[in-house]
Every structure is written in structure tokens, then in C-alpha cells.
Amino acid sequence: MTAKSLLRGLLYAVLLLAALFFLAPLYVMLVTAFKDAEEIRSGNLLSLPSALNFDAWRAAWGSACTGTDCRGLQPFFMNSVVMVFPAVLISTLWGAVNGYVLSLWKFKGSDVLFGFMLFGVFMPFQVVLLPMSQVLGWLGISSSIGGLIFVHCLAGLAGTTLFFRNYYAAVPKELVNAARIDGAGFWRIFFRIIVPLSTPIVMVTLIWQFTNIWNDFLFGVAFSGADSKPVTVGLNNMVNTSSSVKSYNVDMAAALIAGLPTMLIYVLAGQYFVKGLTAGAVKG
């Protein structure tokens, strides 16, 4: 065996161990979610269930209690669905327009403005909780799904602008100039020329924003009301609801339900995310 083959085998072994390490919690969650309470108490943490039992999944979805509300995760899940799609689409479109302006329609002070916008990428969101709550109150959308959509659009704007601005910086300006000579305006150039070239970075931004918004807990717990809590807040309340017997199988099933959309996104569209990042890696 050559030294090169030995190193390759060692690398594969290390990668396999790392994969097993990171997948172990998911395995424990899955096998626990399919067990009943008696099997959890008497069995081993890593043992497979004797039979597939979906009672915990049904309870997690429709009957488990979060405080005094015993409707499971279903209402919280639907709140997240109603919130995430408009928030993702609006923040992505808004970031695309900003990136288009800051890269291809530069004006005096545009680079300074972009520099200030970058502060939003690195700023901890905890510092905006109080002023944002005041703004939501002034607008009359506090404790509502509309308020959460507004917050997530603003919070994601810096990141989406950064993605699109760096991507559009490599678009030949001759395309825009030629279109302007032919009489095309700002929006026609954007929709007819720029948008068709944007598929890779659009996929990156959609996946990025969907993951951030769906998994968000801070804004959900700070700005939601009794009827607008997202699934992450519902999951936290369910797990922390005290009862005489702790239902670990229900908690695990609820956690898997809450994380299922983001897992599906990366399984089905993960390759587009990587390709989009690669396409924009040397731009800007």
C-alpha cells in the first residue's frame, strides 16, 4: 500500500468518525421518537425500537401541551409557515434590488452606504430588541405575524444585500450601458437582464434566509403574541411544560417536526446552495 493510499484511507476514516459523531444525536432522537414510554425507561438509549410507534408523533403534532394549550405543535408550525415564506421572498427581492443599485447604478456615497449596511451583518440582534419593539408598537403590528415578517425582513436585509452586491459586481457593466442606450429603464434592465443571471445567488439567499428565519428563536420569543408564536417558541414551551411524567419520545418527535423543513431544504436543494456560493466566491 502506497503512502498516498494510506493517507486517503486515514482521511476517509476521520471523515467517517466525524459524520458518526455529528449524526449520533439525530439517531438518538429518531429511535427515541418511535419508542413508547415504557420502552424508553427499560431500554438502552441507543437501542432500536421494538416496533414503529407513531403515538409520540401524533401527540407532538396535535395533542401535547404547551402550558395550558394542548394543541401540540400544529398551530405554531402553521404560524412559522405563514411567516417564513413572505419574509424570505421580500428580504430576497429587497436585497437583490439593493445589490443591483450598489453595484451597477453607483451614486455618490454608495460605497459608504454599503459599508454602513455591513454593520448589520455583524451586529448582535440583542441590541435592537428594545428599539424594534418600540417601532412595532408605533406601527401597530406588535405581537403579530406581520410584525415578525417586518422584523425578519429588516434583520436579513444586510446579509441579502451583501450576497447580491458581491455577485452583481462581476456582471459586465457593458450589458447595462447597452440596455440604457436602447432605451431600457431601471426596472426593465433589472427584470430582463439581471434577474435571469441571478439563479445561483437567488438559491443561496433563499436557502440562507429560510434557514435563519425558520430556526429563529430570539425574535419569535420577543415579538410574538399568544396567537403568533413560531414553531421554535412552541417547541421550547412544550419541552419546558411541567408534568408528572416526562415524555421524552414526544419531545424528540416535536424537535424533529420543528427541524424537518430545514432538513428537507438542505437535502433537496443543498447542491444549489454550494454551487451558488462557488459561483459568487470570487465576485466583488
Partner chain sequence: MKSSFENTLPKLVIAPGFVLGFAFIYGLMVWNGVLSVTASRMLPNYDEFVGLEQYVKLWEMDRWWLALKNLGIFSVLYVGGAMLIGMALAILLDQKIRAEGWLRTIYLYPMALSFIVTGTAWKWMLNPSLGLEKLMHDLGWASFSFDWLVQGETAIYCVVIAGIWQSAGFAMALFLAGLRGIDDSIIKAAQIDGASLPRIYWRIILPILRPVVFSTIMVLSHLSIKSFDLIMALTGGGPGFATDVPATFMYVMSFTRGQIGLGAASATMMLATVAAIVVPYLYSELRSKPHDR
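Next up, the form predicted together with the partner chain. The previous block was the form predicted alone.
Only a single chain is listed, so you will not see partners or other molecules.
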């Protein structure tokens, strides 16, 4: 009995230790963001700030410099906001229609087509960077938020198609057949029967796409211009701006601001996020 409770205690100790390891960076970011420069020098990573000092947050949002541009993270954050909503909505809708056809209106060769599409989920995007920047130039949308939206829609298409196809594969075919006998057509079935059934997978896909697109750095750094850099690029440039004095408190506040939207979503709708992760990881 005592051996068992000892083991139990050990189990909890290990789990708590792991939790501390995962929480440490968040804790460090938070306490650092509330300190001033003097406190950072005199204290250490874990020491608490003496008071809730919002100066670093204000600077990170509105006045910290990236090179010679001293408008803080705000313009980059807004670029990300403007970029993420259309990109998420379009790629989700697009994936829904694709998935609908590929699971309920299968035709000869549709599985093969899907198989080829699936490789897009794994493809290293480095391979499209160079040609894509030329395409964006020809379309007249290089270095613009529109260009980034376009790229994110294309890059996300394989993933969103995969989600919806797998989900719709579980819809009973009899439901669709019965509707067809009643005279319902392709779109009518989609909007009247399929869409109302789709809330869970729509949530998963929206959250998955939001997280991916908000967190993207590669496309942002390769395809954005001075006025269209997303928040990840802004943050990276701000932190790596060489200046004589490093403001770690401002860096940490900026990192927290950049991470806030996805963290909020994770806290509010974590289960959908986890479903997206596992659905994306485990097969087609």
C-alpha cells in the first residue's frame, strides 16, 4: 500500500516537473515583459518584477524600432490581421467543396487525384519559393498582402481538402442517394444536407488554418514588402535589429503580443486544435 502511494507520488512529481519545463518559457516571457532595464540587469530569469510595469508593452506595440521604422509591432500585427481572415475563409470553403466532391461524388480517378494532392501537405515550400515570387510578380501582387493571401490559399488547399474529405467520408451515402431520388442536385445537397453537418470540421479547419497562417514566417519573409510584412517577420526583425542596448523586456512583450491570438484560440478552442493536429498527422 505504501509502495503504491509512493509510486503515485513519484508519478505526479514527474508530471508536474514536465509541466514546469513547458511553462518556463511562458513564465519567463511574462515576468521579463513587466520589468524595466534595471530590473533585468539586477534580477534573473525567474525573479518577479517589483511592479506591473507596462512600459515595455507600450513600446513593443507602438514605438519599438525595427531598423529605422519606430512604429512598434502594430503595423505588422495589423497586416497579419488583414491577411489571415480572407486566407482562412477562402482556403476553408475551397477545401470543403473539394472534400465534398472527393468523398461523395467520386469519379474514376478521383482517389488518384487526391493522392497527388496529398503530397502538397508534406511538400517543403522551399521548392515553390523562387517560381512563386516570379508568378506573384507577373500577377502584379508581389510584396503585397494580396499576394500573401493568394499563396496561403494555395498552400493550405491540400490540407483543408484532406480534412473535409476524411470527415465527409463518414457521411452515409444513403443520405445523399435519398436526396438525389427526391430530385436534389449537387449544390442543394451540399448546402441543405452537408453544410449543416459540417460544424465540427469547419471549426477544426478554421482553427488549424488560422494557426498555420498566423504563425507562418517563410512566405512572409520571402514574399512581403515594406508595407506588407506579417507579425512574425516584424517580430523577428525587431528582435534582431542591432542596437547598442538590447531591450529584452520589449522583445518579450512583442513576442507575447505576436503569440496572443493563437494562444487565445488554443485556450478557447483547444479541443478543435488538437483534433486538427491529430487529423493532419494521421493519414488520408
